[in-house]
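The chain below stands alone and is given as structure tokens, in the form predicted alone.
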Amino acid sequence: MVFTDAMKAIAKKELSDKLKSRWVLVIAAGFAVFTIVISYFGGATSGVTGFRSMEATIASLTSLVTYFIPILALTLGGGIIADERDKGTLDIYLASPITVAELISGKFLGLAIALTISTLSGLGIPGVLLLINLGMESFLSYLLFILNSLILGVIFLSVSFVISVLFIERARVIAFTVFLWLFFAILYDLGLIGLLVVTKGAVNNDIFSALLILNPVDVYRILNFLSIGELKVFLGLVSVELPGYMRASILWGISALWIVLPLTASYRLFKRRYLV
């Protein structure tokens, strides 16, 4: 991809504007809090507070991140284009010599950027503690949970940009934006839970975890399974053991197409809706 100037103009607006309203201060501070309290008292139901093991902490840390990240990316870029709208500027962007590419880039890479910061530092800055708790070697497994959810944050912000293209009024963007995150975080998993159920265990192991992949969230957790050593992925009270194909080179390829796809589909829908 080339950088133009212009891409570059309108990600540092972008970026510019999350640092000024302190977006990125809160999220990172919040973050920060909710992993320093779940890595502590994440196995207080089983009477025992502290910080654990690694696999543990990282475990826990899981469930908090297909939680909290899918819904911040989501309504960081779901309301983009409709805030332009409201503020007047789209039409001055579509007037302008900027291409519909080098706009949704370029909102795109700044909005990830301050993603990103809120994520390293949520994540980060407790991590410092953690490692200084459960010793260095513990340092590669956590490096890799930290880059798989800032790959989950990015790909939900792609699929964000679909949304804002989609739908202009703002009621529409924060219902679809919901139902989404319910869809991806709660619902497609109850969903394969109930074909289990239905099916008495009878679908395929491996046509099972091809349905798995399908789900960015469940290809975020299958990721840190696989780097903690885990080779099954737990769905509520459900075990599923991994098949060997699913190796992380793999699920970072998908994750790829997850990022890929929903930011072209977002560039086309939107030349095809404001440049007929």
Given for the second form:
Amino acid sequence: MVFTDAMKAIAKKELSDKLKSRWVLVIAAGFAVFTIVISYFGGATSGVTGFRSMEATIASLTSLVTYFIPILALTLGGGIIADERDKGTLDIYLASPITVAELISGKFLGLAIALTISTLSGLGIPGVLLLINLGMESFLSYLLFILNSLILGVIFLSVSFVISVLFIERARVIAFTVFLWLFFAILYDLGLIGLLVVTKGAVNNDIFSALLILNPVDVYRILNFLSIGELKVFLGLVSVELPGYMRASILWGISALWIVLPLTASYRLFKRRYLV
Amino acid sequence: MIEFKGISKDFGDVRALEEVSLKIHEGEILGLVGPNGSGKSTLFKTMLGIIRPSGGSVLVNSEELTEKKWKDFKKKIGYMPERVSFYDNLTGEETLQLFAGVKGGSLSVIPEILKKVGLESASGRKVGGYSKGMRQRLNFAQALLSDPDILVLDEPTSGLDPVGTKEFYNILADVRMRKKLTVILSSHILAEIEDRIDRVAIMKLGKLTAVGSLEELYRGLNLPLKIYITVKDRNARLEDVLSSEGAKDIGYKDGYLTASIQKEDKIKILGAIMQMKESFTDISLREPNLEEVFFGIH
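Write the structure block of the form predicted together with its partner chain for the protein whose form predicted alone appears above.
Every chain and every other molecule in the complex is listed next, the one we just looked at coming first.
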């Protein structure tokens, strides 16, 4: 789709909103502090402090990101349409000569940039410290980790737009946001573990792997696992034998679908709900 | 000219609009009145393409609005929704910059529009600090951004005090002096709009119950004129004369004798009471107002 002036104006508003409210700054600072603390004290339980190997650091940070980024992204976009409706501005947009696709894409783009800036700064600035302390050798893994984290954020932002279109009342938006976060970050994997326990591990490996990649959080974990290779033990559930088709390119393709499909669904749902 | 041709709209089992046919002439101010839930906003939204009618069509200059034509038509419309609080952390100017970008309007007109609506000095302040009246003016300003030919104003003075209301209509008059805009406005404060509209359309339960100028409507309804006679004291003889000449609802309050008379009896009644001019000091006649027309229809 062409990047129209209307999309640009809407995206600019969303971005400046998050910059002005210091959302970007707070999230970036929070991420940076957590990243440095985890990188430095990650081995404290085994009596070691200081910057360890890049692989161990990424493994620790992956756990942090799988909890933080989904909830951040879901709350960022979850109320975006309900807000416009409450403020009365939604009718102004709808009465303007723009398409629903321009409205949704503009909002998505603005928030995605805000999320990208905060994640990039929060993980990137400590990355410089890691680079100085651990050297260039394994830094590419860290860059891939940042890229995967950005993609994870954009996926959940896309999912949040479906919530935003589906629910009008703020209480429902919050409830469903929390539910989705719990589902993807915790319950889904618990379910898979439960499946393994119930079947006494008799689940076909291909089926189990396919179930893993239905959850974008697990896709993210696998992507990081692929980049750090031998330290997969740090990543828990995904430390199973993965089938050969689980290459980074396939997983990025799945991630792209996780961005496009919810966004397309939110576009269609919006038209059905608001252009009646 | 905009024409609603047999517009119906169903929301599930609820019929929000029923076969509404209405023509809006170029350059006129049409007042759309009706109780809450009568379908005014739904009718507005069918014109703006926000609500798709279940039946009927919207025509502009005799051409039916299709999906493709709607985008061009929207460029000509300035829409002011009833309640808009805008974004607290944007300034007035930034708000207009956003909507200018959305509507494809020029940024260079913003200072002039801000001046027109009296927000020039507050343009750099955050909207969060604006009063209700200032937000309504900002709402009006955004409607003017794309230099529209048609203004659709949904309860534009809702929540404003009398001073704010007067200011709003002064700004609207000023805008219309510079450009002959077609204005469609809804209001439930009938007294407020009756002197400001060319025609009125009255809605009830999704149906259009009457359309026309105020005079056309009260003539059609055969509503009586009101006569006010300033008297020194209550005068039974004068009341008898009024009654014998066909006046109704005769009453006395605070030095005024009041009665309702039919328009065709006006000369006859005035002639009769002029025979008793020593009994009163003044006479005035008042034509029915929009409120009386509205309640005459409902």
